[in-house]
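Next comes just one chain, in C-alpha cells: the form predicted on its own.
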Amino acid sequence: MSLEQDILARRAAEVAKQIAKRLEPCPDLRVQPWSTQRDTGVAVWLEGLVDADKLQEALLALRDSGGPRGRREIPRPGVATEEVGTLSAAVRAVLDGCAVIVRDGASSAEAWRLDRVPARSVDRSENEPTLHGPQEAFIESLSVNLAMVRKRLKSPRLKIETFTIGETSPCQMAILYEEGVVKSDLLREVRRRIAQIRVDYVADINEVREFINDPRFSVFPTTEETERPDRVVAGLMEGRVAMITDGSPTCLMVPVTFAMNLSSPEDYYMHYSLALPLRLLRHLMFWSSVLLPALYVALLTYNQDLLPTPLLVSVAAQHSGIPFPTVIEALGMMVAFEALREAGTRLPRAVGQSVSIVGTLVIGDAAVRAGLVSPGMVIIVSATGVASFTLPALGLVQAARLLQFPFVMAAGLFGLYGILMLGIALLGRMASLRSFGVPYLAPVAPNITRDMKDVIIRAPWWMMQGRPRQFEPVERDRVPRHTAGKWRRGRRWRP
C-alpha cells in the first residue's frame, strides 16, 4: 500500500502535519484538537474560507453526539459532511473551504462543509441594464447563481451536472438545461467538450468559451454572454444549455444565432409594438457602426459623383488643406477614438466617463483647429462610435469595433467596390458559421418561417406559441395549442 492511500490511517496530528507539509508555507491554515469520550483527533481548515463560530459548534455537536458516524448530518448546526479516503483528497477539500475532521486510527477522514468564502451580495446587472423587468444579476458564487436560477424556473426537469475543469486549481463547472426540452445530441456535445478541457487554472467562463467554440478564428460570438438569470431561464426554456463557473458573475448559453445578439432583455418586457423600433434600430445601428466610416472613405475618395452637388462642395471645401489622405485621416481618428474609449473603460468609474467624452471634444476640436481632420470625419467617428454603443451584446460590439477597419482599408484601396467584395465575404463567413451545429445567420439563412416572429420583429406571446425550430427542441410548444388565444375566438367580453 502507497504513502498517499495509508497516510490516514496513522495518528491525527501526523495526517494534520501532513496536510500543513503539502500546504506550507501557509499562515493561514488552523489546526485545532478535539475529544469525546470515544474519539480523538484534530480539525484543519484554512482561515477565512471556513465559518469558525459553525465549526465550533459543530465541535461542541460532535462532542456530545460521541463521535463520528461517516456520512450524515450533524444533528445541531447541521453541517453536511463527506468522507475523504486520501492525503490528496483531504488537502483538496481544505482548499475547497472544508475542515477536515481527522480521528486517531480511523482509514478515512470527514469533510465538513463550512463555507465562509468571501463574496458579494446580489446587485444590479451593470453590463446588460433595463428599465423594466428583473433587475437581479450573478455574483461570482456558483451556489448563490444556481440558486438564483432556480428561484425562477420552478420546474423538476431542471437539471443540473456538475464537472471539475482545472488540473492544478480545479473549479466546479456546472450545466443546465431543461430536460424533455434541449435535444440529446446538443446536451451530449456540450458534455464532449468540456470534458476536452486541458488546462491549468480556469479564472473566467470566457476562458471555456475558447475552448468549445465552434470556429476558432472569428470576431463573432458564437456563444452567448449573460449575467441575468431571467436572461438564462429564457434560453432554458428555448431548449438552450447554460454554463456557470465558480468564481464567475456571467454564464455562457448555446446555441446562439446572430439574431440573438441585437434582442435586448427589455424587449421582452415592454409591449410588442415598442420592441419592433427598437429591433430595427439595433440590426440598422450594426452596420452603420461596420460601414459608415467607410462609406464616407469611398465616396471622397472614388466615388465623389453620387454625392449631391452642394453637399459634394460642401465636403471639399472641408478638406481644402488637410495634409492625409482621407483613408488615413479616418483611421487616425478611429484609433484615437478606440484608444479614449479603452481609456475611459480602464479609469476608475468616477472619473473615466467624463475623461472619455472632454477627451472626445478636447481632442476633436483641437484637431479641427489644427487643421489635422475635417469637421465632417470627426462627425462620421462620433457617430459610428454612439452607433456600437446601441448594441446590448458586448461580443458584437468588439466585432464591429474590428471589422471598421478592414473595411475602412478596402474602401480606401477599391472604393465601393472594395466595401461590396469584403461585404459578399464576410455574409459568406457569418452563413458559414456555426455554433453547436445552428447555423449562425438562422432563421434567416436557412429560412425558417416560424422562427422569423422573433428576428428583426418581436411578436405577441400569444403568437410565440412553438419554441425556436432552428435550436430542434424535443417538445416543440410552449403551451398545448388549443388553448393559446382562446379567448380572442370567444364571444367579445363586456363589463
Partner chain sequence: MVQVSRYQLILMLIWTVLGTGIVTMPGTIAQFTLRDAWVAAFGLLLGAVMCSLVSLAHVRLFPGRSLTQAAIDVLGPVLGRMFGIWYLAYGFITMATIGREMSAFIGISVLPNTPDFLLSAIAFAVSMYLAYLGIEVVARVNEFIVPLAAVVSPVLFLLAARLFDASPFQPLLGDPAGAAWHAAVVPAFAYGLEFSIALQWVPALRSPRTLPWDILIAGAISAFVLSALVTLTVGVLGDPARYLNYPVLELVRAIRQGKFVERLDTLYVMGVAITLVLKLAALQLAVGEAVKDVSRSPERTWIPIPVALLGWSLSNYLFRNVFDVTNFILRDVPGYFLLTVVLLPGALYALRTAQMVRTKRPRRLQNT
Given for the second form:
Amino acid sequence: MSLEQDILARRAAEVAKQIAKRLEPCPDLRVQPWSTQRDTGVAVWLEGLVDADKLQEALLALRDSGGPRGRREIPRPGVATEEVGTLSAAVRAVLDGCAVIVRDGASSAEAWRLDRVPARSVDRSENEPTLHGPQEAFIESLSVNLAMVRKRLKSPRLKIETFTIGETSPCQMAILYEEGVVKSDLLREVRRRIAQIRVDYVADINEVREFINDPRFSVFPTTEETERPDRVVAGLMEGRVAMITDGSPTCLMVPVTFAMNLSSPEDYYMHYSLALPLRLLRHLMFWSSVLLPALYVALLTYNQDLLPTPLLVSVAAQHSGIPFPTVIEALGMMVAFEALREAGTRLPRAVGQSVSIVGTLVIGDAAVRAGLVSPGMVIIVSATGVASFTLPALGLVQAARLLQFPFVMAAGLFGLYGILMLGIALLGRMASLRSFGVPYLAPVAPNITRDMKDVIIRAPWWMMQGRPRQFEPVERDRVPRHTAGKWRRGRRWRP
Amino acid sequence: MVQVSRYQLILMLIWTVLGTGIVTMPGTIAQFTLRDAWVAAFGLLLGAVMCSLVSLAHVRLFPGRSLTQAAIDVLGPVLGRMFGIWYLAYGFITMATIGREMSAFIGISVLPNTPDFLLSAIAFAVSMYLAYLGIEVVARVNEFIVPLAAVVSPVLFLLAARLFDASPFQPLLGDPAGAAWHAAVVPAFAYGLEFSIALQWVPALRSPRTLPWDILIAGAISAFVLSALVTLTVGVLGDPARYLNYPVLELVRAIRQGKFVERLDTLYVMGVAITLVLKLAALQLAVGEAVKDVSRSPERTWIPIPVALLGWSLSNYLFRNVFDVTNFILRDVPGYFLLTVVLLPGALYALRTAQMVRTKRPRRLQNT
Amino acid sequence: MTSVWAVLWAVLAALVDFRRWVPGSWREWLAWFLLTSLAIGVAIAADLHWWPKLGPLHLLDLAFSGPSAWLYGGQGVLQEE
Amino acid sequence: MTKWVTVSKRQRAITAALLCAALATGCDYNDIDHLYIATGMGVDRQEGHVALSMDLVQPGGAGNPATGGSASTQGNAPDWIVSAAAPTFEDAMGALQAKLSHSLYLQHNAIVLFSKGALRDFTMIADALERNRQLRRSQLWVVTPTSAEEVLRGATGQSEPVSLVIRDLVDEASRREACLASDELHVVKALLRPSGVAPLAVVGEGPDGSPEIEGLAYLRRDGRVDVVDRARLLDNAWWLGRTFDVRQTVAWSEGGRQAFVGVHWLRTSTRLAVDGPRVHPTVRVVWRGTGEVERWQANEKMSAESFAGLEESICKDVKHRLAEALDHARAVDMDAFGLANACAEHGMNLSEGDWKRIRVVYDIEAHIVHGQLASTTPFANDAKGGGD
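Instead of the form predicted on its own shown above, give the structure for the form predicted together with the partner chain, please.
Let's see the whole complex now, leading with the same chain.
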C-alpha cells in the first residue's frame, strides 16, 4: 500500500469510508457521527468488541466538553487513548477493539480503548489440578493474566516487556522476569529468539514454543507450560523467564530441566516428607510408561530367564493360544489404547469418560475372551497408560506415548539388549539437549549437588535458601545472607 | 565451550577401565592364582600410577594439548603424524579388542543365535552416536548411570555374598609371589594403562592440572572395586573360577534368593553392556581426537562414522574367536601398551624438556 | 510446499544430523577415505574368510610377546588354555 | 528458521525402508508359547546309554488359574515327562528335542535328578551340565537310589510340577541340615577341592508315589556314590556344617538307670581346625550347639546341675555319633568331611589316602538353654518313650 493511501483524509466521513472499504464486507462495523460546539467527526468501531455503553458515555462527555482540540484537553473519564496517524493504524485499532474517533480537519485520529473483548472469568485449573494450594488458572486475556501474576508477586523488580508478533494478526506477547535475579544472557537469548519469530497469526503459545525451542525435533519438552500463576511466580523467583501471549491461557517458562517436568506444584504445598515417595513414584512411572510394554515383550520373547518360574508358567499359560506374536500383540494393543485415550479426550466430557472406561473394560475383556489378546498384555498396556497419567507435565506424557513404540520395536528385534542400546542412545540424546543453555538432565548430569535437594527429594523450605544454581541466578540466595544466618545453620524457631 | 569436570572425568575413567575389567579381569587373574587374586587386582593401581606420572609430565609440558597434538608440536608435522598414526593403530586395536570381547560376551550369555557382528554393530552404532554428541554428553551419560549402578551393584554384591566362603583364600598369600605377579601383569599393563586415554581428552578438561591426581583417584577406586569383585568371585566360585571364561557372570548366575530371585545374569550382562558402550564411546572420543589432529581438521563431526566403522570391522577381522582375544591380551598387550602409552610419550616429554632447556638457556643468559 | 516425506526426512536429519557428517576439506576427505576404505577392505576380508598366515595380530605378537614375557618375569610362563 | 529440504526419491526410499525395518524381529526371537519350559531333568543309565527325562511344564494344566478348564491333550496335570536315551548326554538332548514340537527351554531347570547308576558316568554328564550356559548354576543336583524317570513320573498329577516339589523339599530340608543344599555350585566346588567328595540330597519315591527326602549321598569325583540313610543323616550333617531346628534323643544314665531326654537343637555349627606339626597334624572338630529340652524323662528335677550333667552326656553322645560317621567314611574310603581340605587350607597337601591316618580330636560344647515347657506338662513323667 502506498504512502498516499495510508494518510488519513481530512474529512472524517471520508476516513470512515476508507476504513469501511478496507474491512468490507463488514456488517459489524459501526460509524456514528458526533459533534460538539466546535468540531464534528465520526466514531468508528466494531460492534461486540467495544463496550457500547461506555462509548456513548464518552461521546456524551465529549460533546459537553467542547470536543477534542488537542490530546490534553479532552476529558475522557476512564478511557485510555492512543493517537493514530495512519489509515492502517486506524484499521488495526478498530480491529483491536478500539473506537476510533476521527475529527474533521485533523491529520490524526484517536483510538479509545473501550474494549469489551469476550472472555471467560478466572476459573480453577483444569489441566494441573492440585488438592492444596492456590487453585486459580490463567485465562485467555493477557492483561488479566499479568494482573494475576502481579497480584502474587508484589515486587518492584518484576519486569514485563511486551512484544508484538504475528504478521497478519498482531498479537501481544509479554515476557516476565525478576530483575536482579534472572541471568542477563538468558534474557538476551529469549529476546533474540522472540525477535526471530515469523508467523502470520498466533493461535496459541505453542507456536511461540515451537519457534523458540532449542532442539527442533525433540519430543522432550524443553519449555515448561503451565496455566497456574503460582507456578509462574515460583519460576520467576528461581531466575527463570515466563512468556504469556494474548489469547492463550498457557504460560511458557524457560529454561526447564527434565527433573522439573516431574515435579508437581502439589509437592510444594504438601509436607515435604510426602514429596519424596511421590517424586520417586513419578520418576519410576515415567520410565515405566516408556519401557513397560517393551520390557514385557523382551521378557516374553527373548529373556524369559529373568521371570521367576511360577510367573513364567502363569504367563505362558495366559499366552497359549494367542494367534499373534507378542510384538504384534503389544503394538496392536498399544495402538488400540491410544485410540481409546484420544477418543476419551475428544468426545464431549460426559461421554468421554464413559467411553474410555467402558472401552478399556469391555473391549479389553472381549479381546481376552476371544483369545486375541492375553490378559497380561491388557494389564501391561493399561498399566503403561496409568503410569503416564501420573506425570504432571503434559509434554512429558506425550513424549512417553511416542517413545514407547520404538522401544517395543527394539525389544522385538534384540530383546533387552535392544532396549538397552536404544535407551543409551536416548539418554545420550537427552543429555545433549539444552533448554536455553541449561543442560536438560541437570542437576543429575552434570551433577549439581546443591540442586539435588529439589529433584527426588523436596527439602523443607527452610533448607532451600538458595535459588537453583542450574539457572545461574544473579542473586543466589532467596533471602539476603545476614537475615538468613540463623536459618542457614539449620536452627529453627522454637517457642 | 566443552568442558568436563573432575567428577565427570573420574567417572569416565572408572567406567572405561572397569567396563571390560569386570568382564575379563577376574578370569585372567584366576588363571594364575586364586589365593592371591585379591592382591593381584591391585596391579591396576600400578598402571594408574604409571599413567598418572605420564600425565603429570604431559600437563606440565603441554597444558591444554592432547597427546597427538603434543607429538606434532614436538616432532614436527611429519614425525608427529607418524606418532599419531601409531597412536591411532593402538586406539583401533584396543577398540577392536573391546568390541570383540563385548560381542562374544553378549552372544554367549544372552543372544546366542544372533551373529556376533550384528551385536557389535549395534554397540558400535550407539557408541558412535554418543561420541558424535561429544565428550560432554558422554560424560553426562556416565554421570547419569552412576546412581543406577550405585543401587544395583551393591544389591548384587550382597546377594552373592551369602554364598561367600573364605576357604579358597587360605592360607593367606599361600601362592608363590611369582604367581601373584603374573596375575597382576594384565590388570596393570593391559587395563591400568587404559587410563592414559585421558591424555587425549585434555583439551576438553575444565582443570587439566589435576589430571594426574584424578587418574590416581580413579585408579584407586577401580582397583578397590576390582579387588572386591575378584575376592567375591573367587570366594563364591572357588576352584571353578579357574576354568570359567566369565567368572563374574557365573557368580551372578549362582545367585538364588527364595523363589523370586532366581536368575539375574541377564541383568548383569545388560549392566556390563552399558559400561562397554560407554567405554567404546570414550575410546572413540580419544581416537577421534587423534584423527582430528592427524588430519589437521577443525571439525570433529565427520570423524565418528569412519572411526566406528573401522573399529567395528577390525573387531570382526582381527580376532577370529575369543581365544584370539584372550591370547592377545595375555601375550602381547602388556608390552604393546607399555610402549605406546608410557615409553613413547615418555620419550616425547624428554625430548620436549631437552628442547626447552636448549631454548631457555640462551634466554636466561640474556636475562642475567 | 513441503511434503510429508520432507518432514519425515527433516526429522530424521535432525535426529541423526548426517549432513554434518560429511568431511569438509581435502585433508578430511583423505582421512575419511583412508579409514573407510580400510574398514570396507577389512570387512570384505573377514567376509571372504581371508586371513593371511602373517596377519596384523601375528605381527604384533612377534613384536610384543617378547617384552610382555619379560614383564611377566623373564621367561615364557604364559599359560594358554 | 527451519530450512526444508527437497527430498529425492532415494531419500524417500531410505526413510520408508527404515520405517519398515522397524517392524522386523531378530534372530533370537522366541515367543513364550513356542517353548517347552523344563523345570527338572532326570538322568538314568540304561545299558550304556544315557537316558534323560525332562519334566516339562504344561501351561494349560490344572495348576494354572489363568486358563482354567482348557485342558490340553496330555490331560490335566501341571507337567508331563518326556524321555529319550542315547549314548551320550548331548545325543540324548538331541533325541529329546526330536520328540518335541517346540524348542526345549532349559533356563528354568530347577533340579537334575541322577539315578545312582547314572552317577557312574558322572564326569561326562557333569561336564556337559557345567558347560551348558542355559542351565542355571543354582539348580539342585539330587540323587535317587532307584530310577530318576520313575520318581518323576510317579508324582505327576499334583498341583505343581514334580521337580518344583522336589526342589522345595530339598530347600526345606536344607534349612535344617545345611549340607543338603546340593546346588550345582556347591557340588562342583566341593568336588574340585582336595577331598573331592560332595554331599548330595537323596530323594526317593514315597509310598504314595510322591517324592520324599531319603537321606544324603556322598559323591566322589570318580563317580563312586555312598548313600547315608535318614537314620544316620544327623550324624553326618553335623560334620558337614550348620544345622538348625534338629532334634536328638539323648540316652542319659542317671544313677544306673537309663533315661531319655529329647533335645531340640536351635542351631549347631561345626568347623575343622588343624593343629600340630606339619608331619602329623591333628584335626580338631569344633562342635557347638545351642538347644532346649523338649522331652524330660528323667526323675531328677530340672536344675542347672542336671543341665550340666545332661550337657556332659550330650557331648559324649555327639562325639560318639561323629566318630561313628567318621568310621563309616573311612570304611567306604570317602573323605566326606573334608579333612584333606582343612589340611590344604592350613598349607599342607596330603597325598592320596593320608586323610585316614590323621588324628581327629573332638571339641564339643553343648549349651542347653531352657526346658521349662518339657517339665511342666502334667504328662511329663508318665510319657513313655525310648531312644533310637
